[in-house]
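What follows is a single chain, given as structure tokens, in the form predicted on its own.
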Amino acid sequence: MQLRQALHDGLARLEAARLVGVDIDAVRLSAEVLLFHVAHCDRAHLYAHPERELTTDEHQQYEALIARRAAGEPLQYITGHQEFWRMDFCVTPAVLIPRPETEHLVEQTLVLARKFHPEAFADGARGKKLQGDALRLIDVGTGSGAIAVALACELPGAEVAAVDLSPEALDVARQNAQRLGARVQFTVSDVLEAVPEEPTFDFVVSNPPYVGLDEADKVQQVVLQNEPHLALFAGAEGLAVIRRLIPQSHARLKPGGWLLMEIGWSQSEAVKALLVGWHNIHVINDLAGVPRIVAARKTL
């Protein structure tokens, strides 16, 4: 079968699935990406050589992947990849799929790091054992490792650690760090319980679970059915993990250190109320104007 016919058939199957209620967005993109995946080509090749014949094995593989997508499985889990911070991350059902909105967390951490620790952007320490006053960051609930790896790549003069409650998630994160050349220390931990209670970090960053069980009906079905609930839900109001993260972070941050968290769209006031005793508390909106990041500084 030719590429053009395979793409036509794939599109038709996905459109049919969507018409009967399967949650599939970007139907054409899905059909194309899966075809690129099995034919080992890109969009330019697909449209420049639509007459190229798929092998029998490629055709069968494409049909199998289209069937999975037609059943509602996320495209990222089928291909095993998701782009984040201009890097290609491996993803599995053990980890939350990294979202573009979470890049705001990386961006704001880098803004503060550049202001208070510009030396961390120097690459002279890359590949060497860092000691002394090196900038230290920890990513809590790292999942795929997207945040930690992005920060480690942007801050070669820093020490970056990451924790997650799921050993399976940490396996994915370690794979991503190795693939992308990032130096990150990974540890299994429930929030920061396994991290010594010492003021040793300059930044604690986290995209914690923040969806409330009371609002599960507002979550997309494709997310509920496929992504790990451990990384999504945090008690009735979605604040259970954040309530633990704030005091645990305070105990492990150096004086003047920063806590940055991604939050749910309606949680900014509730989270600010939990930050009693912190300074420079501010909320950063995403590009859609939705409150996305809360940053707070430990007293100097």
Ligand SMILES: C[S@@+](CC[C@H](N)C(=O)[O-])C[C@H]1O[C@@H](n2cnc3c(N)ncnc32)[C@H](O)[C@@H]1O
Second form
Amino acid sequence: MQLRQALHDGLARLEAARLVGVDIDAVRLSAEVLLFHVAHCDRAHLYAHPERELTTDEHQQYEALIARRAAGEPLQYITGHQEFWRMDFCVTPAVLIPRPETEHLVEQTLVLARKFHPEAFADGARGKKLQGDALRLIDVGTGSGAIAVALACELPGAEVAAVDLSPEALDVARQNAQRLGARVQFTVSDVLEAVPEEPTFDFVVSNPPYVGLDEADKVQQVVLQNEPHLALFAGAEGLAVIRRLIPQSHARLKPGGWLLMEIGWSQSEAVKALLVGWHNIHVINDLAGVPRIVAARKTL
Ligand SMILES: C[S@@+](CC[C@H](N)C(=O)[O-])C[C@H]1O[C@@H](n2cnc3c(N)ncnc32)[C@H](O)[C@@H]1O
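Now that the form predicted on its own has been shown, please provide the structure of the form predicted together with this ligand.
Now the complete complex, all chains and molecules, led by this one.
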């Protein structure tokens, strides 16, 4: 079968699934990406050579992938890839698919790092590390490793650690760090319990699970049915992990160190109320104007 016909058939199957209520967005993109995936080509090739024949094997693979997408499986779990911070991350159903909103967390961490630790960006940062004085960051609930790997790549002189309760997620994160050339130390930990309670970090950064079991009915079906519930839910109101993360971070941050957390759209006041004794507490909105990040500083 020709590429052109395969694309046409794939699109028709996805449209039909959508019409009967399967939650599939970006139908054309899905059909194209799956075709590129099996035919090892890109959009330019598809439109320059629409008459190219798929092998029988490629055609069968394409049909199988279209069937999975038509059943509602996210494109990223089918291809095994998602872009984050302009890097290609491998994803499996053991990890949350990294979201573009979470890039705000990386961005804000870098803004604060640049302001308070400009040396971490300088070429000489590795020299500082040798003196045992490197900037130290830890990502709590690292999942695919997206945040930790992005920070390690942006701050090559820093020491970046990352923890997750899920060993399966950490396997994916380790693989991503290796593929993307990031030096990150990974540890299985329930919040920060496996990390020594010593004030040694400059930054604790986290996109924790923050959906409340009470609001599970507001979560998109495609997310509920496919993404790990450990990555989504945190008690009745979604604050169970954040409640533990705040004091545990305080104990592990150096004086003047920063905690940055991604939060749910309605949680900013509740989270601010938990930050008793912290300074410079501020909330940063995402591009849609939704409160997305809370940052707070441990007293100097
Ligand atoms: C919302 S996901 C974030 C994943 C990734 N950091 C990202 O932004 O794409 C939350 C992550 O926290 C992990 N997690 C859930 N409960 C945890 C706990 N008590 N301690 C450590 N990690 C936990 C989950 O396994 C999941 O990987």
